[in-house]
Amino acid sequence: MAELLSSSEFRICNSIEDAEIVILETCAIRKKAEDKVYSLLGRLKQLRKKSGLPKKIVVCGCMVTEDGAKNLVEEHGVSVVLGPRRISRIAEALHESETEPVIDISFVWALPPYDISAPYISGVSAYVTVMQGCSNSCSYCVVPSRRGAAQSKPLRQIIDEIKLLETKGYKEVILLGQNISYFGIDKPDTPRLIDLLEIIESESRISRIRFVTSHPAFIDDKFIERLSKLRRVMPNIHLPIQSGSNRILKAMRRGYSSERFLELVRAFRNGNENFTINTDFIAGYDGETPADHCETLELIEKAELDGAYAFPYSERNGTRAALTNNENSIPIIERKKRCKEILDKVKKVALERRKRDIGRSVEVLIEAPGVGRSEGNINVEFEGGRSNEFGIVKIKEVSSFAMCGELEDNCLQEDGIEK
């Protein structure tokens, strides 16, 4: 959106109080996320009464629904409402809104122009959206109803975008999809995710390739075997499990067991013991017993996780879980308690994993002098270094989710490719 607007003579403002246009890109995975949006809309309404700014408000993303769009316009003064698949129309929609509010929430994916790429992260990494939507039916999730069924982006457009990012000096691309493991399944004769990764490695010179978010039910042993042979796809995966209890996983309609998740973890690390695994947990799902929660804590130790996000279960209207009207709802204070216990366990286990790195020399992509990330996507601190280059850091100290060491070498070269 930033690139599209800048090409239409808009420019970013450093202060929300001075902005003529404010854009809210929204999430709806949890109720708290939507609450924050409405809170900010209230603040913007007060700013407008006081100073006349912002002149226009744009709301886009997963919070946008057919039922709610009219309310956003009439009650909150929103000028443009765009669904998740329509954000590439933002510049056009802003001009159209000069005459009347614009509501566009179609599930038809309006692909961005070929010469537009996503904004960067710290000047070294860039996002590349390779698919939109989700065709799963997890009982707790609103994503399929908000973003529509999975739809893969054309292969050549993905490759062209990555090559464009190369010319701009990026060293790393992060492929994005709600369930990226599903890539290509929606289109007959379309390459699958592992094919895409192989093609990117063979046709581009980008130094680091990552992908998120994966789904355990869509990863098989063949995928892992082929992945292990790719040199520039980083040894790190975000693989959400959500619960360590098979009973709860079945209720969630996740399509795999905790045993299968652990098999995948072992397979990823068989080829590279330093392969890092991150995951997601939902704490206090309706009907989750203390025994179910203990199984989650046990899985964290068995998987030797490198990191995790954990959230208290948030009931979302319209989901299968909400429609069942489960009488075994867990009090919010207990959900938060279990969430903290999960995070505490992950922190303890991750620290033991990081201790193994003491004395190792790791390759780091330097984001700024003294700060970078390892191949396993662990934050690394050191003295010196040049931004947007690679270095070797010998690890001296560690914490659960970060490492500190001494920079031994800067600006690596390998086979003519900067690494």
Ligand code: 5AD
Given for the second form:
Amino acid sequence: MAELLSSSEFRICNSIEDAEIVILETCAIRKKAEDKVYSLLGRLKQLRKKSGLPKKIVVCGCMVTEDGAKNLVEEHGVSVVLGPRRISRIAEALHESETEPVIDISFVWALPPYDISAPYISGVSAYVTVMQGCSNSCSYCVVPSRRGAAQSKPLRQIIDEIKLLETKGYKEVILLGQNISYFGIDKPDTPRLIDLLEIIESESRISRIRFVTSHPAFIDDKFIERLSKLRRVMPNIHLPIQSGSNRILKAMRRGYSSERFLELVRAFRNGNENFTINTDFIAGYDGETPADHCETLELIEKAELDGAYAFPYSERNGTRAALTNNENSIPIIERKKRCKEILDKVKKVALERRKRDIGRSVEVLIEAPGVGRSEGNINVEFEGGRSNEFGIVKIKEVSSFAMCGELEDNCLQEDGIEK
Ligand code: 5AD
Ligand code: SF4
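Next up, can you give the form predicted in complex with the ligand of this protein, since the form predicted alone came first?
Full assembly next; the chain just shown is listed first.
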């Protein structure tokens, strides 16, 4: 959105108090994220009363629903409401809102022009959205209802986008999809994720390729075998498991067992023991017993995870879980306690994994002097180095999620392959 607006008469200002237009890009996955938006809307109302600014408030993203949109306009003074697949209409919508409030939450994907659809996350890495929405039905999740069914981006557009990023000097692309393992399944004539990765490797010279978020039920052994042959797809996967208990996984409708997850973990690391694996957990899902929680803690050790996010379960209106399981709900305080236990265990296990890196030399993509990321996506600190180049760092010290060492070699990667 920032790039789209900067090509018209808008410009970004540095403080919310000075802004004539405030754009809120929202997330609805947990209640806390939505609560933050409402409290910010309250603050904007106060500001507007005092100074007349902001003149316009835009709310975009997953918080937007058919029912809620009218309320945002009428109760919160919002001028533009854009659904997650409509954000590339931002400039037009702002113009249209001169006459009356705009509400556009259709699930038809307004594809942005490819040359501006990949905002940078750092000077070296760019996100490339390869699909929208999700066609799964995990019991707890609002994504399918808020973002609609899965829709893959046309292959040609993805490749053109990546080639453009390459010419702009980006060294790494991160392909994005809610369930990226589903890529192509919605379109019989589109390649699947593994085909896409192979095509990107052969048609572009981008140095590092990553993809998020994967789903264990959609990964087979063939995928892992073909992936292991791709040299520029980085040895790291974000593979949410959610729970280590098969009973809870079934209630969540995830479509795999904890044993299958462990099988996948072993297969990814087979042949490359440094392959890093991160996951997500939901703590205190309805009906989760202390024994179920213990199974989750045990799984963290068995999988020797490199990192994880954990979230206390948040009931979301409209999900299957919110409709059916209320009498089994776990007290919030207990959810938070279990969440902390999960994170503490992950921290311990990840530290053991990192200790193996002490004394090793790892290749780092330097984001700024002194900081970069390893192939396994671990933050690495060192002295010196030039941004947007590759370096070799000899690891001296580690913590659970970061490493620190000495830069041995910092060489410009001329053509994206030879170093
Ligand atoms: N409550 C808590 N966490 C959730 N997630 C998705 N829905 C919920 C919910 N209702 C988490 C999952 C998912 C991550 C993006 O957010 O762990 O992988
Ligand atoms: Fe939500 Fe991910 Fe399940 Fe889709 S696969 S419903 S995005 S948790």
